[in-house]
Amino acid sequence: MNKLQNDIFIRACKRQSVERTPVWMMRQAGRYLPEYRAIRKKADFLTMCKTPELAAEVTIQPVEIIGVDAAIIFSDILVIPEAMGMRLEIREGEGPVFHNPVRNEDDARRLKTIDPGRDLKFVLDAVALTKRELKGNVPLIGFCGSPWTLLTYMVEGRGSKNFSRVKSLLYNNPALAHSILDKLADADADYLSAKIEAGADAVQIFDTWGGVLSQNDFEEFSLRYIEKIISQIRRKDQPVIVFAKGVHYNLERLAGAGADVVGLDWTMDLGEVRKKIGSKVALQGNLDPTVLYANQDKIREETRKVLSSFGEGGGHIFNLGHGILPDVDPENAKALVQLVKEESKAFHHRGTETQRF
């Protein structure tokens, strides 16, 4: 195995000390890039996702073109439940469809139970492979979506604006949504234990959806799963980074769920957050994506306000509040990474401690 080269990223995630502020783009391998784009004219989203050496080149790309500090594995969040036996359709500007979604007890019966090794494979490859190819140049992080966020678009069917078909599982049905809640985090810990034993040198759980849930029921159907997915990791030092958008509420809670990091969207106060759990993690984010879309000196002084905005010392990873949005300008995205490597080292000083405030 290579050794990293840049591990600026992996000390970070431990709250250790580093020069300067690592940077990483949710969605970062994908369809603002024309590279990517030339590829995607040659294969379906899927196809992509299950040839690993398609998802290791696209992988690949943005470490090579915008320079960031660690790459993460093209894939897709709902492989899982396509490998429990779920026909999965991704549409061209609709998103993902499923044909057979689970709706009562008949439909949740007949989700298998998954081996990644074997129904997997295609991922493990991928993360394989594109370690090798990284030759140590920047980690390599896996993912995964939340029990919950993975449960949404299983009953759903598809993307949804008020999630009532899943929200009316929940409340007349718990007991069916805990079950296949607890199957889903089963399933996420062993994946992402299989894409470590591979090679990632982190993690990271999606939950996309958290911050629709109130308080409450975040706690049970989304919050409880997440802590055990982690208890259940089978790693040895790889940080693993829970991001649940839009859940601002309870930050101590999220924090300790086990998780090394804590991403946070773009309507949280970094600094306010860093005083309440930043003692107790790294935290990674949280630029709005759409700022992309300003010219450059708006990007530099956006910039300026989230390294600011966390302050001196280390336990901080650049990264937006959410995905890179599809029609983003490539050079303003390269601009961003290089302001971040550049504005940033101003924060970082030889002997500052982490928990500096």
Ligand code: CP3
The other form holds:
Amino acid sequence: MNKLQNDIFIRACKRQSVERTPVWMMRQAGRYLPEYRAIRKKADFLTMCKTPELAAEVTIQPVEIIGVDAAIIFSDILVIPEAMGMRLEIREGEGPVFHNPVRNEDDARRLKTIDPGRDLKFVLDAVALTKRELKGNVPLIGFCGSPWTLLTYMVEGRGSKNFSRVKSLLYNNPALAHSILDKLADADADYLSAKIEAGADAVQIFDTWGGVLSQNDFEEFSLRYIEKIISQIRRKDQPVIVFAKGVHYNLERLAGAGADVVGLDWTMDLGEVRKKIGSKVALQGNLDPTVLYANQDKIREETRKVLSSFGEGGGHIFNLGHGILPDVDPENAKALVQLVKEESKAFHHRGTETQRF
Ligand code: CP3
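Please supply the coordinates for the form predicted together with ligand CP3, as a counterpart to the form predicted on its own shown previously.
Next comes the full complex, this chain leading.
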């Protein structure tokens, strides 16, 4: 890894001592930034993902404008199913749509085995270009969707409320579900390994829809494949983060999946979670993203709550509990980052890297 000027995020992932808590935001490159919208006016979302110069530019925007401690490569989790042959459209105001959802064995058989170096070269080029343009300023995070979260979009064909079709698949044809999940896990592992080789300093697996499964189903259809990915990633010491939404009951098992960091949504108490799993993994999170609709005094109050809930010492990366919302005032995002940088110093003293509860 080349030398980073600001490596506070990486140190926190490894639960090493830090002078203050690092901060970044999921979906930090996005529509809430006028500078993003200016580029987005000229190119549609997928064109931006597939044009390394544009992807690199919007990846770096929040580092320069908002002051975050890490960049996350601009792309989408759904480029993997697209590379497997699914026709993807991101509809304005509606979100992603697959025109040929996977519903049976024939559909599944048509899914191609991908080679990231060939089929997702545009992402790897964007990673390499972004790394050059960041000039070692802050680390770059690569990411993928968990096999289960990808499967929900591939089977439903779009976002869903009840996940009826994908859950029907789990219960009526579990063997088919497992075979697709297994294929996705291999693709994810190769993809994250290729991103690390192209220069990513850390990787995050998004299991956005893990929380819609029962405890047993989560273990069988999601966690098992997250574990498979982590065991197969080719890496030196680049941290792996797993973000799962709504998985209260499965925290211990998630912490044992082999990741260095567990990302939490805003419904969980950081201090409580730390007591349970803080000796195994670092924690990332977990301010409610809607707090950014409040005034800056309220944002300060809520930021302090998150910091003091975690308490003193290393092993915390400040983040939102899910992605930043598109109608947030960028001034509030800027204020949040500044507040974390200032307010968190009090939680880090020399010699407190051994965790205190
Ligand atoms: O965090 C970052 O800044 C990196 C970029 C990023 C995007 N998508 C860009 C994007 C990341 C990490 C993702 C992950 C992603 N994509 C997830 C998992 C994380 C999460 O938020 O739950 C999921 C479920 C998707 C699928 C997806 N792609 C959805 C549901 C949407 C529509 C969302 C919306 O706000 O309209 C997309 C499109 C998308 N991905 C946009 C962006 C910036 C909006 C596209 C636009 O500019 O019109």
